[in-house]
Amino acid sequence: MKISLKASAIAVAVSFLAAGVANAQNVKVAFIEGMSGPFGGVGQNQLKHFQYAAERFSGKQANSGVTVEIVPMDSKGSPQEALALLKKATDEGIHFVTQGNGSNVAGVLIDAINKHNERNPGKEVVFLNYAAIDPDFTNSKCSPWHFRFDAGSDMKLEGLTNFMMDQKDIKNVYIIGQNYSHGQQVSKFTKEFLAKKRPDIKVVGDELHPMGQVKDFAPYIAKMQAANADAVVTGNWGSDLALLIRAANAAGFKGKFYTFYAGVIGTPTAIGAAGADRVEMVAYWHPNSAQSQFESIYTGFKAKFNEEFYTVAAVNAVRFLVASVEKAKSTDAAPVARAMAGMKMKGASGEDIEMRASDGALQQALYVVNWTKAGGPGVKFDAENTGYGFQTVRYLMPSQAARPTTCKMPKRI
């Protein structure tokens, strides 16, 4: 009798294991990003974010039958290379891709994915955009296959200029950016919003520079000083922002910088003590937010890689993908896209976030933060062992950060 019961128990266990294997779903995501070239360090850091997110929020560790596998593909930051890699991914049967560093790359990927999906019903691809924030992607160029997990530059500048309009010491603003769609949009919306909110502010400089090619920003800083700029608005990221701020510190420039990406790898070190209380950033999360629900993710990532964790969009992309596969009960792109549209969950700050179905833009909170000495109230964590970190100076709930959309969404398959 004991032997019979033991055999029966083993048979039941084996059947459960077999069922688990049958129900297990492995989802490959092509990470098409520049992991070499001028911004290669940023791309490599973002890859670690996605790998860490997949480890924490899929498979056994997440108590899910859906396991996300990140497949790195180095585009070298080139739109042409990215298109070739997209073809490689689809040839290998990968139905999900992610990219973020460069709206110039994201734009060609969106267009190529739309065409691929139209020509290949049943073999569609979904684009999980984690950082390309050209507002056109969720307005005039919106697509049922594109989901953006960052906040658009229009959303960020709405929040940033709302903060700037209350800073009475701002008189002269200098706008500088990388010469591609993101930099152009930052220039456009900064001028538009400031004209409405603070018409007394003068824009004393507005220029674009080659992306990833400027090695010495001293001439640009000299122009800012000559124009008596007391504030600089820039959408620069990676080495273009780090070198810009280094040049400002070296020249003794005293104006404030209003940025999007001061937390990106290498930039906190460039800011250093000389930038204390002179660098502001608009972001959808930061480690010192009082509402942060992701502290263990921040500390765990830093312990594993000895690098800063800051791209919550990578985590949310994985979370939404896993939840959508579970809801759709499929790893096919079309049902997953339908499941993701309109999906809601808790965000990194404990707020309710929603993947807005009307345009594929994640609705989430925004922060304006100030670079200041760590250890004081509201600055528990420093960045890159500098002794300085970001402190919240303005918090906007998702409803306050939201922007209307002109998207006329094509019907989802």
Contents of the next structure:
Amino acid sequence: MKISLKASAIAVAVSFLAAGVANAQNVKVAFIEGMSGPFGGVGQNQLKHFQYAAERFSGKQANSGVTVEIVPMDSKGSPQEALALLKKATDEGIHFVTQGNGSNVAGVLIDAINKHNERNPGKEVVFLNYAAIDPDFTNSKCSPWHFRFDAGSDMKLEGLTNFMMDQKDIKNVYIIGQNYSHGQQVSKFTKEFLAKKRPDIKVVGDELHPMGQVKDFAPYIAKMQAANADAVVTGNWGSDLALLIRAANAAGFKGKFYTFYAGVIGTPTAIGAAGADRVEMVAYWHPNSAQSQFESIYTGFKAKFNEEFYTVAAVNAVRFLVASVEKAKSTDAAPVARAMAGMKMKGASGEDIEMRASDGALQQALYVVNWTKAGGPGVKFDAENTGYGFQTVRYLMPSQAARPTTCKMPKRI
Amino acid sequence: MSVLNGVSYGLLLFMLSAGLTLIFSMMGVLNFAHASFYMLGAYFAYQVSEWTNYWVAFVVAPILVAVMGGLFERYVLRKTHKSGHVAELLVTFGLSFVILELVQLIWGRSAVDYKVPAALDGSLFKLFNSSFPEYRAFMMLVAVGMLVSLFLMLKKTRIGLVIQAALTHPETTEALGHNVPRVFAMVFAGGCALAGLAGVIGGNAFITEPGMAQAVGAIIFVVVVVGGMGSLAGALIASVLIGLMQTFAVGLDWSFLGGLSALGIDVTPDTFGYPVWKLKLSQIGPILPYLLLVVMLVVRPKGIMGTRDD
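Now that you have shown the form predicted on its own, what about the form predicted together with the partner chain?
After this comes the whole thing, all chains and molecules, with the earlier chain placed first.
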């Protein structure tokens, strides 16, 4: 009797201990990104977003038993290096991978993860894509292991061209992009949507330039001026956008820029006062979005790193991951992926967001914003201490921003 | 307009490669850290212009870079000299990483807001409907000024004479009582100052960020190789050539596709090799210099004005 009592006490203690272990789960996320090279600055900055998101939205600060740990791995922006790092991550037993800068890299990661998961049942990997917005990833190339937290470039261009449609002064549009899948998709969808919405607008230029190679954009601007362009649509990011706008300012180019990434580190500085009311951006969030729930994240990030916070996708990736691990009560990839598909939450501005199960694309609100003098109504925060910031000129609810998908999603295991 | 854009970019490239080719012809050291000195020039100029103004930075930044270059030559490069060229190459290679990390530690990894001075921030004249920025004209002016003074110094002054003598006959020059190592240090510092000066005027014309050294690093080697190792005139020709080539390529929408259809051959997306045929010259513009490098090495390995026959 005495012995059995002792045994049951031990059993109870052990079960408590086990429960304790189950409650405190540590989830490692491999952050595979180019943190050196031409776009290294952007990668470094994104890493800070993820580390900050993990600190605020998992573990102790978030009152969660799930702690997300970010493992940075520098791919130098190269697909080959990224593949080698994916192998390293799986060898180390990491089940979650995130990447975003460059759809060219994301594409090979998706393929490699699909293959890996087929060959290694029970050791699957989930890809949390926070910025690679090639629409193919949620259409023809969709995968049950891929979740995208940014809005696809088709979604973004739908929003951007909706706004452009009403700008009666646009007559000649010039499209310029980096020569890889993303730039090509932007060009394709811009032409397609504009032809539908404003057939009177002429596309006077359709240019692709090598990614991260051009340091002097003056010749491109001269070409735009020669073509009488009054609007430029570009999917450029990082230094490719900063240098483009800087060259436009220097050459006195008067047209407007319709961009995706004017808020990315370094670019607001390059736009500066010369770009006031001439640069528009489509984004799923910005610091001056109305009743922004993430204002304290924005200010906290700026206080900590003295850099702008803009990648809400990093925060959403961490939030969805934590909630999915809690729901699945497991840190294995397959049950977490099942839990994440179709999961609903409140977004950064209080809107309802959903990780659509049919294609793995986060359904979220979109903003079209204008670069203008900060301090006035609707422009509380400036960007990179320039005195200028983003103001909402159009808001699309998640239902308005949604795009249909052609994805035939394979069955989730 | 394209000519002006091309020439101004080419002249900036020349300022960068002049120092490199000078150092190479003097000391036989291919300085891998040369572009890093360009970056340092831009960052120093940014910092100094934050404290004082642009014109102080314009003078002070190249001097600071020269001092650093001189110290590096005196205390590091000279010591590795006896271990041969590979060691020298490696030590400059290492230095480029050290400078990169230091810059990132001090100024951060993102771009800094190094502005064109207000006095030069305007358009000089308008051609068709694009305006030519004053600052580009200033860039050209500085580069040409530097070119002329460099030429005069090398050809007309005593220092230039000693430098040229030390270049070809170091032992004899030393025997004549000249301090050849000090001449080497001076040339190295001078070359670095030129790179620094290029950074001062290039940093705000383009962008001042830690990636800037890497961005120009490859292209200045192309300039030096195409121009002919160690030839200043060759470097000038090659720089302007590459500047013009890149600028004009952007303006031309030629492709094989257009050429073939002009010949009456119909090319559709189904034709074999379509992605190659539809490539426009403007798309491949930025890789043309590297193409030129390969062609040059095959056809005329010593470069346009090169004299080395080994």
